[in-house]
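As a starting point, one isolated chain is supplied in structure tokens, in the form predicted on its own.
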Amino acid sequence: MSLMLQEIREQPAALERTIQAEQKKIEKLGKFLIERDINLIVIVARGSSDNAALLGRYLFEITTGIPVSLCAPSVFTLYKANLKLNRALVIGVSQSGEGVDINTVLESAKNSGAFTIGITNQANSSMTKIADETLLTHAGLEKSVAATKTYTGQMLHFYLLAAALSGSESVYKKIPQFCETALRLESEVKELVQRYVFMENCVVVGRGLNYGNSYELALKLMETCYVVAERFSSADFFHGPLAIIERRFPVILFAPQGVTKQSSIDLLTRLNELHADSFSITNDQTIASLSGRALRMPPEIDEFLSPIPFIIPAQLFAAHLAEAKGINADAPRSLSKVTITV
């Protein structure tokens, strides 16, 4: 078994414990950061924890109505720019904590005045010494190269985050329950790959909050299976990528019951007329019956606290993807585990 598998399976526990010891500190935090009164929110990450932050913007300004800003590193980094941050939160995401352009832009942030937070899995890493507020994800070692449980623990801290800022319920306790409830399709998700062995090219649709997930299901495939595979939402799929589509084109779809719903069943149906190859992780009826092949999630998971459970039958399908096209998940051609760039 591959260490992507083992620690694929660890998360429901990994994020148990990350709520346990998190969430005093962030609802403390969430109070002193409504008393500083922030106007804009801003993320800097790479890799997946970039992906996870693509579910923090939708977060945040759902919950919160604060503008947020996915920064551009190289801004800080290469061209030196200064911004006015006197009012914001600029929040560092990196699992190993040591993403040298990361924590650039959180030492140029707090030098502009913003008050700065770093979510890692590294507790004695740089980044916990430059953000004014660290928040751990208590996901254990991570070994294999191919995230799984950390991009899992960094999502959770914002919903942690946007609940503590929005004084609303804290609905995500919830989320361990459903991830543990998603394992138990690893049979059908193996049995599943055989279908797709011989695949090279793929798309991968997500909107909404799960718009973060169809990056980071495409950069699994990418790099733990060698797929190219491309990423979309589905309103922007029809503004010209839909022209690549032919017959048996795999289309793999995060597509939960919400307000999502109607654009998924709007893409199936233009699908089906292209006799493309669709699956859908999905706990819609109407989507399931439209789409080729679906792995079926619990109806009860709402669309807003999908974006986690929904990810667990992803991760499986990728690391079992890898193992049916004999290639080693936890040590990718090329790949390291920290990557340093500036």
Second form
Protein chains: 2
Amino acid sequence: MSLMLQEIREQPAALERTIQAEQKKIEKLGKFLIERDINLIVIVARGSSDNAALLGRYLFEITTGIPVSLCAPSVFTLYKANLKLNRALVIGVSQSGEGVDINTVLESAKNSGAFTIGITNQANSSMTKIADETLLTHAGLEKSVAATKTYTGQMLHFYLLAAALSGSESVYKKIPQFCETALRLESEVKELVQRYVFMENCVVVGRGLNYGNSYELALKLMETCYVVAERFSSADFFHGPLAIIERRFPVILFAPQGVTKQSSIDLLTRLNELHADSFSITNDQTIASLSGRALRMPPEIDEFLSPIPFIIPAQLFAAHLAEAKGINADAPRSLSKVTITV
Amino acid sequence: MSLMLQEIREQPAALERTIQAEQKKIEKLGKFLIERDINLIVIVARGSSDNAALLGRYLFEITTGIPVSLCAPSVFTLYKANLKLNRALVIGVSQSGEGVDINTVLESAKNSGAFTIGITNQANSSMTKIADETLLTHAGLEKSVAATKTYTGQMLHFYLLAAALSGSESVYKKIPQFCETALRLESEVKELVQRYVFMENCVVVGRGLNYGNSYELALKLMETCYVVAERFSSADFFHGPLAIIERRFPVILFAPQGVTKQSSIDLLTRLNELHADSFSITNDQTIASLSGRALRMPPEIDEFLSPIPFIIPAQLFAAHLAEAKGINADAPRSLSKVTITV
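Condition change, the form predicted on its own to the form predicted in complex with another copy of the chain:
Full complex below, order starting with the chain above.
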């Protein structure tokens, strides 16, 4: 069994550990930040961590009303700009804590008077030395090149912090159990991937809170299955990219119940007219019936809590598809675990 | 000749008209906004306009130090969030001025106390009625479904506004002439596209100020050539997507001289090791010599001013490739000119 598959299965326990270890601290941190009256949240990350940041963006804006800027690191590293961040909260996200560009942004933001947080899986990394506060993902060492348990751990921290900043209830406590349930789809996924062994291109669609998941599954499919995977929100997809869809073109959707449901139905209806090949991860009956294939998630998962449990079958899909394609998911060609960019 | 090609050629004149008609007004607007002491710029757009917004993000942050947030419209339209935007400048960008989601965000932002600007090509659109101030792209009616002259017109407005907000010189005045020069590459492009007639996938790479151009060329290739075109910054590309590159995989780069040069060189070196097929739009000798194919832009174009002239050969490439592939670029399958999403 691949390390990637092992690490996917470790997620419910890792998420539970993170809640236990970090909840109290983050509640205090939230109070401190509310007093500080921050007016902007900046999130800086790359790769899977940046996909987790996409969730953070929606969560913070929806629950706190504080605008979020997803940072372009080169503004700091290449263009040497000094941003006015004195009332900002700047959050760096890096599995290893060694992303040079991410840490450069944190340092620069600190010098501009921002309060900085590092979300990382490495307690003694460069990031923890720079950031004012560290939030650890208690995932244990991640050995697979393809991030899985650190991705969901980072997402979880955005839930914890958003709850603390908005003074709302800790509904996120249900997430580890939802993930446990999602893992039960594995045997179904293992059969399903056979159908996609010769897939070379695809589009992954997600919207709102699940937008980041569309990036993450696309990245997993690129890294571990060498599939050229595009990613869009269902809204953006209608602005041009729809033209690439022809008969049997595969489209994968994150399509939970909730506010994005109509958007998923509209897209699936159009895709069916174009005879595209659709596959949804969904907990909605109508969406499932409109989809060529569906992986059914429990209906009791509210859209607000769907992103973490919904990525689990997607991770399983990528890991098993890699195996079915005869690729070692743990050692993707051309990649290494820690990527240094400036 | 396609409408798209005609409209590509109209760009120098359209840009010149926009400078003449809008410069004075925007200088005044800049002074007003400086007095208002805005602390955040939010840009909201979809499709090509959103790709122009990517340039706006870098320009504003680099020249003014004011942080920029690229808006996720669904935060407003689906999740009904009320963002704290009382000291923000919120800029909507829409060719038609009829993007429902964009206009919804402008209205909501106005209610939150933000100052709003609409950048549009339609003087009597819904957007102009909502926004506090309108900046018109004087492109004339855009008949082709694929946006070209409105895209560069929108980009130009970001230059005008960034200069006004930072009190810097109007260096953008050189842009129409640079575009005129870029158009002279057309016969070379027309020959070059023959080599790509059977291209089905590709990756487009740009970084910093040219990051938006990588999205825009990818969108043009999807819309008008049905090529599955990925888009990345050269930094993000190393975080996973590199694994999809195999022998002869086509990668297209926007690679000007300047601060992003080393990043382009590093990527090309790696791509050459992997025997990828590379093609650069560049005004740098080293980058051209490392690239499989190169379209050479004038060396006197500074990186800061490169995004508008550099998209011209890319637009020509998409338009001529469509023709070579036997596709009518003016009538892409499945698309219409105005896209309504909520």
